[in-house]
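We begin with a single chain expressed as structure tokens, specifically the form predicted alone.
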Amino acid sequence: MTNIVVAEGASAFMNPRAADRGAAYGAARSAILNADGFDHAEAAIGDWPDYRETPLLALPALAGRLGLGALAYKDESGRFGLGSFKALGGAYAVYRLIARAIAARHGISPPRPAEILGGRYRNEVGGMTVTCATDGNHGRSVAWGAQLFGCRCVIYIHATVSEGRRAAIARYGADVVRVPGNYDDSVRHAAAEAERNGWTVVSDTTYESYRDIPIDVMHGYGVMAREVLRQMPEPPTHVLVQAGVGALAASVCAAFWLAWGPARPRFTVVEPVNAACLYQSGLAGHPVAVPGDLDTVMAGLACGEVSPVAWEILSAGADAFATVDDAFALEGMRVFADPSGGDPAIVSGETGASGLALLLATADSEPIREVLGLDGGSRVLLIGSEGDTDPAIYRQVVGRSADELRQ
């Protein structure tokens, strides 16, 4: 029986199926996410207008407060002006979809981004429509990618997506449609509408007979991990990565696994208590759907069904699974915004603060720290997946706007 360790506001367990530090499961991982796929994504996204690496921030004062040796934060709040890492995935998948369609129609190699951006294929691209369901950030990326490369976009959001996140998607020219139910209901609705209208779904989750585009999304996310490899040539001892359907977590896990091999860090997947589909899947040993409204302030993680292709990687790639209460995510936002001891101030949304939330919840819980392998010598990497993607909510939680904080 899996040994679950519980603290106030958090729980965790070691993954009994975790791969050893050697070559086990490497072939299965590389059949999904591999060096060629990450190379292609890095080359394409590097050619986009305004591409630049996002910063990796050192937080020594906060590390000391948490009883860690070092703490680093990959800050995705400035990514292409979209406010989250998602800009790398959905938009890259839109580009790949368009490039493949052009190549098939003309019998040529897929064109580079600059050729499409230059308008050479404007008329045929304008006749394409992409769609997806979203909690906010992924839909914003797909909408931005569609606007950038010139195709039509329809985005479906579920009942509890905030008005601020809806407006942020619509800003990029997408038709945004709110549908009843939770995130997983909106995924099914988007798939049905795409089939009925002849559109193409650009999702970050796989389902039956639908794998290639989500894998493109995950290779796009790997650009962020590649940046970390350059910014942090020595592997951290631990990585805490938040998960919704698991696409980001699987991408980061695979990229670090490929680069660092047996020296790769211990990898912990973090989820909200009320939307812990990977956690429950880890306990069961197979994908498990979490029912209900998936109510959590960590809006980007409000997913009840694991992406099967992400599970194929994380089922062996994750060393531990953990959950954390919403209250600690909100506290994490405030801690980032009001640091002490010389650390930089950080603008982080609820989802971006989930890794810190787990550290705050478990700082005084030696049993959970033991499960996660954390001690005074640990060098921990957090993925700051988003900034103030809903400015109104951010101000309400932190007490200041992101612009006020940056001043």
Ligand SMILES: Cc1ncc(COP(=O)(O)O)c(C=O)c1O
Given for the second form:
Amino acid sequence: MTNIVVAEGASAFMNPRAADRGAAYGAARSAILNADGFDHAEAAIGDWPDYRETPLLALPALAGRLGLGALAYKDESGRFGLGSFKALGGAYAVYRLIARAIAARHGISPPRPAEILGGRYRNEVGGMTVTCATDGNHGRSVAWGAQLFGCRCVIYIHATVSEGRRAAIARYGADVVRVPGNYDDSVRHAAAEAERNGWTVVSDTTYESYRDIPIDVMHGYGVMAREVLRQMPEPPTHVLVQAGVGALAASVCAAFWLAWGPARPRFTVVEPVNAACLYQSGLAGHPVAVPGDLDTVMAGLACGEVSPVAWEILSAGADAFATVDDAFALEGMRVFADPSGGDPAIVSGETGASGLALLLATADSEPIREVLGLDGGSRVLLIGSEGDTDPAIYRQVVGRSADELRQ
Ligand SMILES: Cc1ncc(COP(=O)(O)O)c(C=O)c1O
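Structure of the form predicted together with the named molecule, given the form predicted alone:
What follows is the whole complex; the chain from before opens it.
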């Protein structure tokens, strides 16, 4: 029986399958995400116009307040001007599929980003259409990648995606179509429309016989993890990674495993209470779908079905699974915006603040800290996966705009 520990606003359990980490697990993980794939993504994305490392911020005062030894925050708010780490994944997959199509057509090796950006293949790329379902950030990345490399793009959003997030996707020239139901319904809709129209789905989640493109997306995310490796002189003892379909968490898990081996940090997957598909899958020991409207302020995490390849990595790769209430995500945003003790102010959206949300909810709960393995000596890394990706919601929660905060 798995021992679930509950505090007000959070719950957690140690992953019973963390023991299944033999050679077979390592081989399965590397068959999905590997150094080669991360190297390719790093080389390609490093070539894109305006690529810059995002900062890793030290938060010593907040660490003290939370009873931790150190706290670091990987701040993705400035990633390519899109506001989240997602800029790395969808757009990279769009590049890869265009490069592969050109290679197949001309019998050459896949062209580098600069060759496509230079316009040499403009006509054939212009005849391609990419599509996906999104709760905001992934679609923004796909639309941006399509605009950057010159193909058409149709994005499907579900009923509760905010108007701000819709407009942010449309800004990159995509047709944005709202469909009834939740995120998982929109995923099915995008797949059906792609099939009917001969478009290519660029999804961040895998399904039967569809793996390569989401794996490209995950290798793209690995650029962020690789930056962390360069920015941290010694590995943190813990990392908290928020999960929607689990692609981000799986990418970070694999990249850290490859680089740090046994010295890698203890890995906790964090999800909203109402959309905890990895948590439920961890309890069941196999992928479990969470039904309902998946209602949460952490919009990027409102997913009811884990990506199967992400699950292959996280099923044994995660050390613990945790849930946190929306109220703590909102508190986390405010805490980041109004730091004390000389820590830098941080613009973090609802989803970006979910790691801090878990720490805030559990700071006084020794039983949960024990499950997570946290104590006064812990050096914790938080993945600040987004900034104010919906500026109107950000202002409503924090009381100021991101620009006002940065002044
Ligand atoms: C800002 C942000 N953080 C984290 C995630 C979670 O990523 P994944 O769905 O790969 O678990 C998302 C997903 O959309 C997101 O937008």
